[in-house]
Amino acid sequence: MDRADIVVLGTFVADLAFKADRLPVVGETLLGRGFAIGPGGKGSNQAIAAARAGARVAMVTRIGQDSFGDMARQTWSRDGVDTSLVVADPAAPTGAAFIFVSTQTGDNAIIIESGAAANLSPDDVRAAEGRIAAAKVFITQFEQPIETAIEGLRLARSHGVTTVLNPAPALAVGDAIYAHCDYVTPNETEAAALTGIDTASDEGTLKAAACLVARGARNALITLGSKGALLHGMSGTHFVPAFHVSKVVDTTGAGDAFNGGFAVAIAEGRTPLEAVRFGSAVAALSVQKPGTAPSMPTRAEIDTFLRANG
């Protein structure tokens, strides 16, 4: 791959997922209603959301040298996802994650451990600044050090690449990462998290999109599930409806599925309101399958999506 059109700094981890009616209370052994173990992480999501959608796609990441990450490779061989500039760390394991998903409702609940990508560095991304500044967008998490993920932006920014910063999960931290972001991403309940503003009503989601622009991103684009989205900054102040979708199976990935459709649209020059449209069908569409990585669709089933959606 002589070019990428986005570049993903992230995290791959192997996914634990256990259906169950609800989650044991400590002391508590509960009876499952299913297992499935597959590829994750928030960073990998993304970039085979993208891949399937339509992107050259580069992945940045450290992995073991152990089972788990020989399943990150084959995924990412499988969708044609650049791993040039993939670490294999000697000295740590693969991430994993422990998902419950409610046979109830379809949500979910995540313990994280990000394993060898959590040894991830400033001097990683550098390595890679040739690829990033080839890049059309630049897209990152905090899953992996939060000083890595700032390196990132910064240098994809230097290029005059997009920035997507995807803040989840949310943790505490300065005003000066938001600088280089052209689009903030956080779910509502991030967005509180990183605001102190109650996100419960479109007034207080507002808000707090207000308050991420204030610290010096461009633009605030909150995703809000069932209700759509909401973009705010450079770009105006839209709240996008979700798609209605009949039947739930699982949203364990549906934020991943939403960001990389999201960079996928800006990649191919979209205007961002079209671009919050495009990775609100990749969503819905990947809600409608069990599993991260496995549940993303490809172009074509987008495409007929938004048709029948348009």
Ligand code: RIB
Given for the second form:
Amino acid sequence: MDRADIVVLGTFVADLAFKADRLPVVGETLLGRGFAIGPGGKGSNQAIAAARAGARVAMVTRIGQDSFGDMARQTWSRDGVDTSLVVADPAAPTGAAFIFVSTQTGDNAIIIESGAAANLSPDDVRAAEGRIAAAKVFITQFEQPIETAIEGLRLARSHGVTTVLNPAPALAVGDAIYAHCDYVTPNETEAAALTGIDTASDEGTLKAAACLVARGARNALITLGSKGALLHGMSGTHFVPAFHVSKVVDTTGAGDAFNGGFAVAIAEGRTPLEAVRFGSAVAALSVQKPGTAPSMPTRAEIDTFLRANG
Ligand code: ATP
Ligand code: RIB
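Can I have the other form now, the form predicted together with this ligand, not the form predicted on its own?
Full complex below, order starting with the chain above.
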């Protein structure tokens, strides 16, 4: 089989991850329980997840000419991500994220500064049109300007490329974007923010998914953390439970693992339901390791896991 071909529009940022028993309150200093700097950014994490899962991946982004920019290039080079569409900006820094990871639950809270990637423009996307047109799947998020995401989705769909929008972080966005989305993949919080519908109940989650479809997305795929994911759209409505994981180490980047894996399976021609299961396996493996991009599993690990949990 030809390798799946995916273009990712999004950020690279350096993740500065602090472990602590809880978040400090304002004015308080708290002793931490560990610190690590590693590669992150939703776009780059999804690119690494997809590349390790076996796809040929090109990244469209902007980074600075600094040490975090060097980290980005090393990260992509290790996993064979095509960087020919990456712009190195001499006048802006590579972004960074403050990440709090709870030692109690593995859950996280994040502040992200997109740095040079905040300057990604529709022109940057148009410069990548040839590469996007040749891809099977185009995926983007909201860590770069929304108009840039819209232009990427629009261009990709105009070439018959399957489009995936992971609308994270949650931002106010007009309905026009959904017509360009084959799949929109918020988590519960993002789905609630986008639709104004409370997603605390199963009924609410389904209503939010239906709302995204009514606004023009062909399919809504809402991730529900350790509960799983809800797919609603052209192939009906399906709840796919998450795989059971005995020891969760760090859930940061679970959504990126899921989206990267999902994109690969769709690009390989699997059904949406099979793709959700594949993405869930990638995410279940990633939450068992610390970090974001470094926690993404290889294709051999994914296939072994799926065979063992069939
Ligand atoms: P993040 O923002 O931390 O990257 P997210 O909030 O975007 O993640 P989630 O909905 O938390 O995404 O998780 C995405 C998918 O990852 C879930 O649909 C599920 O398949 C898997 N997952 C998440 N947490 C767990 C867990 N504790 N055990 C097993 N699978 C999990
Ligand atoms: O989804 C996780 C990612 O969100 C982290 O790597 C952090 O960089 C933020 O962008």
